[in-house]
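Single chain ahead, by itself, as structure tokens, in the form predicted alone.
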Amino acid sequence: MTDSAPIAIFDSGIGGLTVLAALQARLPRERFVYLGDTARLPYGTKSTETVTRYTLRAAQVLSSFAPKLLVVACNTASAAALPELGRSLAVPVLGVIEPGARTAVRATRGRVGVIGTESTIASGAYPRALRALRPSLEILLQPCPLFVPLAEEGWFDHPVTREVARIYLEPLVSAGIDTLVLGCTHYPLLATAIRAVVGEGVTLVDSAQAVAEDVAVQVRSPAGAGGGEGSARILVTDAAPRFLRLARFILGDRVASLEAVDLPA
């Protein structure tokens, strides 16, 4: 690893950059280059044959950058490309999955609700990495296929998304959870919607302050000393209005404008 390589992000969409924002405060001398497939999203109800084969081309366009290490900020594509990945790059690749986990069995008192994608909560990816923590835990899960569009619709609070959220989350909350793992990185831009559901007696969790610490240990940088100022680079595969103000909404005025790429075939 050198100073100077950026850190790489992919996700399905924008919800990744969720966990850029994290990055970003927590290492802010250092670089970054974001990949997000907006042309392609919702990741979430494709198989994990195309979510592989998806998150594999995107690697390949981010190793055009020469990456200190990849950052897969996305659970679903966590869930079924992470070891492929692993075998193909000569970097560190970290997932979200793991992160997320160490998080609720730190917050939970043993009955934990999982919310993602259908492909991710189909993977059972969650349950494992829970599970090798703390054998004990209960954890109800619970697929949200509604919550990514309305994430990317930039429908935070609406009331529509509210009303969904009542329908996904109701179960849970009847079924007594303290914890909420959300399985997404859209689906943080839906707390408050998701919070007037589950009431404040759940702790929601993010995996995004974990991932920052982990990418933190393997980049050698508890300071945030990178090596140099920091910057960071967003690419995605459809630049539709929308993203850029859904991208200003998440990190600031700063970003001047989305870069248009494509994913080789």
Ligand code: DGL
Contents of the next structure:
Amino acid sequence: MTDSAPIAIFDSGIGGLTVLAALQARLPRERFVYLGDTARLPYGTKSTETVTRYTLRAAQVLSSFAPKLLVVACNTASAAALPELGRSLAVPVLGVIEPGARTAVRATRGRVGVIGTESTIASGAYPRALRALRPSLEILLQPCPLFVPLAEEGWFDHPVTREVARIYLEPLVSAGIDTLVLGCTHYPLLATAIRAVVGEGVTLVDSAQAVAEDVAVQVRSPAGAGGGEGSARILVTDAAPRFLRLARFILGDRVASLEAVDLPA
Ligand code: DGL
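Please give the corresponding structure for the form predicted in complex with ligand DGL, as opposed to the form predicted alone shown earlier.
After this comes the whole thing, all chains and molecules, with the earlier chain placed first.
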């Protein structure tokens, strides 16, 4: 591993580019290699065993780039596979759940809502991370399985999305949450629709910023330091046109193309 080694980022699909965007803004001179397992998305409806197996294979692909750090941008993969990844990889691994929990605990007056995929919510990873930081917290959990396909469809603030958001989130608002953790990479894309339901009084927590700060500490690379140009390669396991459209929506037209790779069997 050298200082010019890239930072690897893994997500089940394209949503993790929201984390890459935060990392590029914080560390503009670093090299990034991103892998989205678009062929197997969604992870959020699958079992822990399957998500762990897919994540370990993706980590193998990313390891071939000799990264100095692996960021698991996917909440579902972080919740399922982080301990196993830590045991089986030589590089340091960072997930998104602990940084998101830390941000939420700083923001809340005591009642936190957490939304995520079915698998993330069922894992109990967020309540564990939140209560480790503040045992007295009241925590309300809500899986939002329809949010991922709505985001993938580009229906970020569509009337249907607002209605789905109302059905999922009104119980949390009625229960008096003051902070809502967006525990899935896709959910920041739906922030306007989510905000319309929860109102201005609820703090929305997107862990991307917190992860970017943790990565900056880990690679000891203050913004602007180093002589690198900064770059990002974006690999996907299925390069269907809809994924390129979504990538361009998140990162802008500088995304020329997505590189197709496969995971080892
Ligand atoms: N990237 C996943 C996450 O953050 C959501 C998409 C999926 O279900 O694969 O949980």
